[in-house]
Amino acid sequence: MSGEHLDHADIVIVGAGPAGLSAAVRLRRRGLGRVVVLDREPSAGGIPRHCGHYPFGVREFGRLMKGPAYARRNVAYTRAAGVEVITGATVTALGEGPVLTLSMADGVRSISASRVLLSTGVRETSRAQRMIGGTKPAGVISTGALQGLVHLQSLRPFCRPVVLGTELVSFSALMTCRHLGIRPVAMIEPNGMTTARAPAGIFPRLLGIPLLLGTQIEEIRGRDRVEAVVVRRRSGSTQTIEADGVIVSGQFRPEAALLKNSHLRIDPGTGGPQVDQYGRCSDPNYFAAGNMLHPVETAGWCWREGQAVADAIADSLEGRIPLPEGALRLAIEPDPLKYVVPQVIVPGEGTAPLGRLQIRLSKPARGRLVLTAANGDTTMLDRVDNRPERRIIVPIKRLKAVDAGEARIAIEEGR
C-alpha cells in the first residue's frame, strides 16, 4: 500500500498477532470505520505462524489447528471483516495525539488515529541477558528463532542441541526439533522442578532426552559452532556435554522497545505499559492487550483479551468508561513477587477486560498475599503456594473498599 493512504484511521493497532487481529475484528463489528493493523513482519499472524504443532484454535474457531493454519485463519477472518492489514511497516515512534511514525519500504510515514492499541507481544530472554559465559559461536538461538528457521525456511540449524528451560515454550522447542529429526542431548532447568506443570516433565524422558533439574549452564564452548556446554549442578559438580547448539527458551519479556522513547509509563515489573483495568495506558488515547501486558499467555487467552479491550476502546470513544481519575495505584514487593496487571484501578462499576489482577512470582513462595494501603490498612487477597510463571488471579472487586492512592502487594511468607 502506498504511503499517501496512511493519513488517519479511527483505530490503529500495532501488532498482527492473535490479540491485535481479534481486536480489529471486534472494532469493525462495533461500527468503527477505518481500522488499520500494522506489523513489521512480512506476514501477519504473530508467533503462531512459527509453531508447527497443535493445539490452537479450539475456543476461537471450534477446531484443533496447528499454529500456521491458525494464523492464516485469523488473518483471513480479519481481512474479511474489512480491516486493513499492512505488513512490512515498522512503527518507530509513538507520539501524543496519537500519531505514529513508521518506516516502510517506500520511506518514512506517519498516521494519526482516534485511539491506538499496542499488541506487540513478547520475546525470549537472550543468552547475553542471562549472563551465560564462554565463547560466542554460532548455534545459540531462541525457540522463536528455531521455529522460524524450521517452519518458515525449512532449515536445520543443528542436530544435537541442548535446551535451556522448562516452560511450555521449551516443550514446544522439543516438538519443533522432532519435526526435522533434530535430537536434543539434554534439557536443563536451573530450578529443582520443571516450570511447566508436572506431567510436562515426562515428555523429554519419553523421547529419551535427559532432564537435568537444579542445573545451570555455566559456559558455552566452541569456535565457529557450538561444540559443548559446561553445566554446574547444585552440589557444585560440573559436567561437559557435547552439543552443536543451544536453544535458550522462555523467560519472556514484552516486545516493548517502542515504549522506551515514548511518553507512556512503563511498569517496572512487566516491562510493558502501565495500564488500568480497561487496558488503558497513561495516555488515555493508547490501550494495550495481549502478551506485552503479561508475559506470557496462550494465543487463545490473547485472542479473547484483544476482543475485550477492543470493547473498552469502542466504549471510550462513546464516553462510556470512567475517566482515569481518583485511581488506586498498585505496586508489588519484589522478590518473590514479579508483577501485577493491571497496575491502576479506576473506581467505577461494570465489566472491565482486565477485571482480575494477574500476579506472578519470581521464585516459589508460600504465604498470605496481602495488600497494604497508604493509610496502613491491610486486605488479604489470597493464600499462595505457587511457582514462578504460574498466574495468581484475584478479582478486582476484592479491592472495592480500598481508597484511592498508592497501595503495595506483598507476600507474608509462612503464614
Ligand SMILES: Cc1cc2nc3c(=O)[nH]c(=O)nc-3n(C[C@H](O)[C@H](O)[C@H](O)COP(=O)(O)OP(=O)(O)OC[C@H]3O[C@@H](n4cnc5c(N)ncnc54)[C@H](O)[C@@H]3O)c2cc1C
Given for the second form:
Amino acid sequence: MSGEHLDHADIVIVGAGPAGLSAAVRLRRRGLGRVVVLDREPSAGGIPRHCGHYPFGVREFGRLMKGPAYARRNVAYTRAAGVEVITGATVTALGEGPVLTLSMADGVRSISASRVLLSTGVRETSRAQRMIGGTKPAGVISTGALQGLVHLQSLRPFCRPVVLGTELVSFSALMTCRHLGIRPVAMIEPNGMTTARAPAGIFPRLLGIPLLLGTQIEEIRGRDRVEAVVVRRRSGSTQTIEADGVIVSGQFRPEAALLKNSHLRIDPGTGGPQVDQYGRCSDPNYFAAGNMLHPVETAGWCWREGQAVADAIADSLEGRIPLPEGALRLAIEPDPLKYVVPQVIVPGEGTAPLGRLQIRLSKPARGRLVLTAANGDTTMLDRVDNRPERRIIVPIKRLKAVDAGEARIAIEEGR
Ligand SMILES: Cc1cc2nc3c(=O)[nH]c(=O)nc-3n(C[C@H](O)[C@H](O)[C@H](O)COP(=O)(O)OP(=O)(O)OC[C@H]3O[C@@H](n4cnc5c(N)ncnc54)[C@H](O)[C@@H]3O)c2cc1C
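The form predicted in complex with this ligand is what I need now, so please give it after the form predicted alone.
Then the entire complex follows, led off by the chain already shown.
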C-alpha cells in the first residue's frame, strides 16, 4: 500500500447515507472517541440527497421531509455529534487489520481502525446487466442517475422517455419526471402485475401514462440519442414506441465492488457481505448495515438499522457480543427463494440488530417455509403467499433448537 496514512480511528464508516450517518452518531453517543465517515461523493447524505420528494424523516425526526432536506439534517446531526465526515474519499480496498485504502483528490491514503462499518448502499441493475438488445445511443439511464442529473445538476436529460420497471423506485422516477415537466410515454413491466403494491398501478394512469404489463423491452433503437423502443407483449406481438430516453429502474443490487477484491465472504443471495445477527462480517472487525445487506429497504429502515448495528459494534469492543463460534449457517433453496439475511446465526442470548430473518423471493410462491437442519430435522418457519421484492420476516428465536452446522431454507410449494 502506498500514500499518506490518515492515522487511526476508533471506527471508520464507509458510506455517508442514512445507515452510516445514524451509526456514526450512535457510536459517538456510546463514547467512541474518533469516528470517521468516508464518502466518495462531494457531499454526504447518500441517496436521499437526490430524492427530491416526500416522504422522509417522519420516524427519525418526527417531520415529513423531502429527501435533500432529510439528507442535510442527517449530516448536520452527525457533524454536531463530533463525527469527522470526509467527502471526496473513495475507499478502494478493504484490508485485514482493519486498514482501508482510499483515493482522494490529492492522492492515495490509508486509514486503520478498531472496527469498520460498511454502509455503501445499493445501485440499480443497468441495461447491460439486463442484456437489453439494440443500438447503444445516449439517454438510457437509471433512476438514480436521472435524479442526480435533475436534482443535483439541474439538467433535463430527455422529454419523452419509457420507464422500465414498476418497483417503488419506478414511481419515484415518474415523480422526478413530473417535477421537470418530462412526460414518460409508457411504463413497462415484464410481469403480469406491478411489483409495488396496489394501488401503485393507478398512479401512471392518473398521469395519463400507459402501463404495459406482461411486456418486455426487446430492443432500443437510435443513433446518437434514443429514438424508439421495441417491446414484445406476452402474446408475442411487438410494438414500436417512439421515445427519446429509457429509465431502467429498480432491480437493486448492493454496491459491492469493494467486497469483490476483499477477504470478506460474499453472500450469493444478496450479493452483499455475509453477516451474522450482529451485522458482523466474516472478518469480525468488519460490520455492515443498510441497503448493502438487503436490496432494498427505505431510508428510515436503514437509519434505524445503522443505529442498532452501531450498538453491536460498541458492544463488540467491550467484549459483550458472543464470539462467532458454533454458528448455524443458513443456505437457501434458490428459485423461488432469493436471499436470507442474516446468513449466520451465532448462539447466545441478547438483543441483536438483525434479530429477525429477512427473506425475499425471486418469483411468486405460496407454501410452507421450512428449515432443514444438517441432521435432517425440519422446522416450519412460516406460511408464505408472497411476491418478489416483498419481505418475509421470521424471528430468529424460531431457530433456537437447531444445532450448529449448515441448514437449508426452502419453500414446500402449494402446501
Ligand atoms: C434511485 C433511488 C431512489 C430511491 N428512493 C428512495 C425513496 O424515495 N425513499 C426511500 O426511503 N428510499 C429510497 N431509496 C432507497 C435508498 O437507497 C435508501 O432509502 C437509503 O438511502 C439507504 O441508505 P444507505 O445508508 O444504506 O445507503 P445510501 O443512501 O445508498 O448511501 C451509501 C453511500 O455510500 C457511498 N459509497 C458507496 N461506495 C463507496 C466507496 N467505495 N467509498 C466511499 N463511499 C462509497 C455512496 O456515495 C453513498 O453516499 C432509493 C434508492 C435509489 C437507488
